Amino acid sequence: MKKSSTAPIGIFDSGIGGLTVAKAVMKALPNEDIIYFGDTARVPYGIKSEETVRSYALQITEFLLSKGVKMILIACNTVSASAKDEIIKAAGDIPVLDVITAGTLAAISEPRHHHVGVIGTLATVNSKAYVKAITDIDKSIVVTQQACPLLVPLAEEGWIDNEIARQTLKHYLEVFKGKGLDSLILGCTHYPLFKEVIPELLNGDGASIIDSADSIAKTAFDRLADMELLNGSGGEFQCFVSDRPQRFQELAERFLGRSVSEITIVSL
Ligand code: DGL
């Protein structure tokens, strides 16, 4: 059954780092309701296996399509990488878009696009999820992968530019240094928050920095207009997490700029 345009939009991530796609959706959409869940209780995901990410992935997604919703986004590179298909069949015919089609997509469509490079959790990167994604579409295409295991703790500790962001970001940036990279993707959902300290760390190479959060939320976009399922009167942002609401609401404000008020916490 067709979905009612006023339905809302689900976005999901292991915990607050999915944030950064709902601000990017609030800012292409906004007369959308969200409902975004944080998986706070099992959080991080880009350390587990891929069987465990999958089975907490298809338990949020049946939270979503409980709520009603018109399209889930997977905000999470890791589920992203590890159970897209899984989430894919369970939700039907309510569309699901990921951020990893939406990462490749961009960085393809960049003028310069013979080089790129990814950065992403360990889950992420052992799944070659991006190499896959990205030579699928042009074989030719050369991608580098570095894992970023640290970024994600000190992007939670709001430490995005201070002098051990820059010395870890350093180290890991060294892969990319006179490789001619083209563009690098940002794998994971906390990193765009070191999105302004990347780009003098690569060295000035020129590369462009994609951010997978703006381009999924312009997918979602396109998709509901094409759908005719886009809003014009909503707006509402509703938060659920599986534990400590309050935590999630300073690093949530923290993250988007804004208060965050409506937060529940389930059990899934
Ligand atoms: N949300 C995860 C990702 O984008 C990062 C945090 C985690 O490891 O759970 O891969």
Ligand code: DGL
Second form
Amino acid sequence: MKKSSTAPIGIFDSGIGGLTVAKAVMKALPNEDIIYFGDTARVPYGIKSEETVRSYALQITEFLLSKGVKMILIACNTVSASAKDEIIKAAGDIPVLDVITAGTLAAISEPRHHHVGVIGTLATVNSKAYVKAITDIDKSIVVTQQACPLLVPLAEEGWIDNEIARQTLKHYLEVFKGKGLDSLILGCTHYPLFKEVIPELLNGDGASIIDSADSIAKTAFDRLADMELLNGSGGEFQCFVSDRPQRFQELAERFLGRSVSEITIVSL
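If the structure you just shared is the form predicted together with the ligand, then what does the corresponding form predicted alone look like?
Chain alone follows, minus partners and molecules.
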């Protein structure tokens, strides 16, 4: 049965980082209603087994489907790497988009894409999900990865452009300098907060910065347009979390740059 165009888009993440995806969707699709779920009781996902991550992800998927969503966006790199296929199966005819696929397609669509860099959490880098996604499409592409574990706490503290953030980024980005990098994928949903600082610290290598949040938002627009499911009269944003709504609200307003009036706790 075809969904109504006024049905909401469901977005979920292990916690707060996926709000960069929500923000990009708000910009690209300002008339869409959005339901966001952050699994704040069980974050971080990166230290958990793939089986556990899949179990959590399917619980959240069932919650979003119960809300009547017309599309699901996986705004978590760990879930994208571990549970995408299971979520697609559970969602049935509801389209499912994920940040790894979106970032990969954006990077290889660049005019120059011989050498692609990826920065991400330890879990995402160790999974080699981006390496596999990119080389499955074109084995000739060189992929260089760099884990950046300190960027998430820096982002959540709001330390985006101070000396500590710059020195940390400078250290992490050293691996890419002088290597002929064509593009750099921001492989964690927290990292777009550093998007203005990173090009400067790459010392003008000319690499394109690939923001998976922007990429998945554009894909969502195109897919909904193809399905004739674009909403022309919405714009409501609803937030659900599994724990700590006060802390989530503080961070959410920092990430989104707007007030978030109501956050509901849900037990899955």
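Everything numeric in this text was worked out from a predicted model, so none of it was measured. Superpose the two forms; the largest set of C-alphas matching within 1.5 Å is the rigid core. Numbering follows the first chain given and starts at 1.
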| item | value |
| --- | --- |
| Threshold 2 Å Cα movement between the two forms at K70, rigid core reference | no |
| Rigid core fit then K218 CA moved by 2 Å or more between the two forms | no |
| Flag for I47, CA shift 2 Å or larger between the two forms after aligning core | yes |
